[in-house]
Amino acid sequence: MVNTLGRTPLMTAHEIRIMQRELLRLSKNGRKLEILEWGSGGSTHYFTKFLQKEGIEYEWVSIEYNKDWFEKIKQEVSLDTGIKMYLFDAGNGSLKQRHTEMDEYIQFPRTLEKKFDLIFVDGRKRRRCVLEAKSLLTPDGVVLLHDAQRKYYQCVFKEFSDSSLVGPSLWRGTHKSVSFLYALWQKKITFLFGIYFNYFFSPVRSLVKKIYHIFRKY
């Protein structure tokens, strides 16, 4: 089947469906959706096309740190007036990005003086971005963190009352009040996803990569 929604995000089909469901849920309030993402890419292209297809009005704020990648994505979405892209160039070397504070990149959304219905964290400094997202959400808004199976991200999960892994590598957080029993259930689901990723999904993926590289030589 031809993908009519453009560049596909580097997410599983399950993760894509979850994000689509959240966008549809949030659109029921009838007003324009305000979306923020740290880390431009396939998500910028794909989910804005999805919103257009569903007839949902939006403003999509995308913040990127890699200049080359920024220019590529900006060109691809240049005809979409609902997308606002901002570059905070940290240098394209991965080590430089890791050892730079990148305060402007993280704190820029607060200067827009608005709240966001959905915040997607998929760039650099993800723990700090999730913490920053706390004060940027609308009352019924949601934060989604990609690659959430990485343990060094998970210390920030407790900052949200409604917090759980909704897939092997996708975390969802809101400010919604939840019961004690439901919170325990969320922790159980998060624990089970952690076991699945660390003891099944990740080793299998590593094995597939090794086999791929072996056959690639021939």
Ligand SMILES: C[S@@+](CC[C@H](N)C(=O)[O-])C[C@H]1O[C@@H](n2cnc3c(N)ncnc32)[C@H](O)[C@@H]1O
Contents of the next structure:
Amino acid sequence: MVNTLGRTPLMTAHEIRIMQRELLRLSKNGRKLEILEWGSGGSTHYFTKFLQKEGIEYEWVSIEYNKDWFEKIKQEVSLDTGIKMYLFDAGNGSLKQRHTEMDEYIQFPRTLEKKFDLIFVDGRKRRRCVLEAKSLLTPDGVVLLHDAQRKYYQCVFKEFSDSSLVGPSLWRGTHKSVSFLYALWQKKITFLFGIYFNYFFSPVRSLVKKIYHIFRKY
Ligand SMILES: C[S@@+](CC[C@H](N)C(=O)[O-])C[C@H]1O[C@@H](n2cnc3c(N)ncnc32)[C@H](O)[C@@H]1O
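Form predicted on its own done, so how does the form predicted together with this ligand look?
Complete assembly follows, chain above in first position.
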């Protein structure tokens, strides 16, 4: 069944295209696509609609930590039997839940005892989710991490033999073995994206934050 309401992911058009390209590539093997997402929202809506439009069969497992947000999204996608939504709310009332363990939220997918073709990490505890994703991928599978420009996520990238920043804030990792030259090329691209982001976007972002804080006082 199709879902009827449209939300868009919190991603740039370029990142959306990359995700769509990955989904199309992975669908070429002809079997049902198994997708896992940490962090429900516009992505749950948008990419499942895209798969429907392309006639690609899927099961989209979406894991969320915020109860109110979960209820909202779950209700909106309730007609889509291909989406399985799971809530792991630590119940401490905190929106961000940064200082909560969230083990269940991270470890739930392993209890499903299946592998995923694409894993999208866009919720809480992203570093741990990327590490967890390592053992959840099909041999051809791919992990995409959003907001990958954040330095504290980047220590886990080396866990994947094929690792690259495919946009200023989107990282892609697979277990594919790559040649030395290709790895070197990827490192160069990742390095350049890093410079591009830090030198051009970070100062602008800091300036906007400073202006916002000045105006908030008044
Ligand atoms: C960066 S958002 C990404 C969600 C989704 N993957 C997307 O692309 O739309 C990550 C988290 O923010 C929270 N969130 C996003 N939008 C929200 C909203 N409008 N109101 C409340 N929480 C929101 C949800 O808990 C979600 O898991």
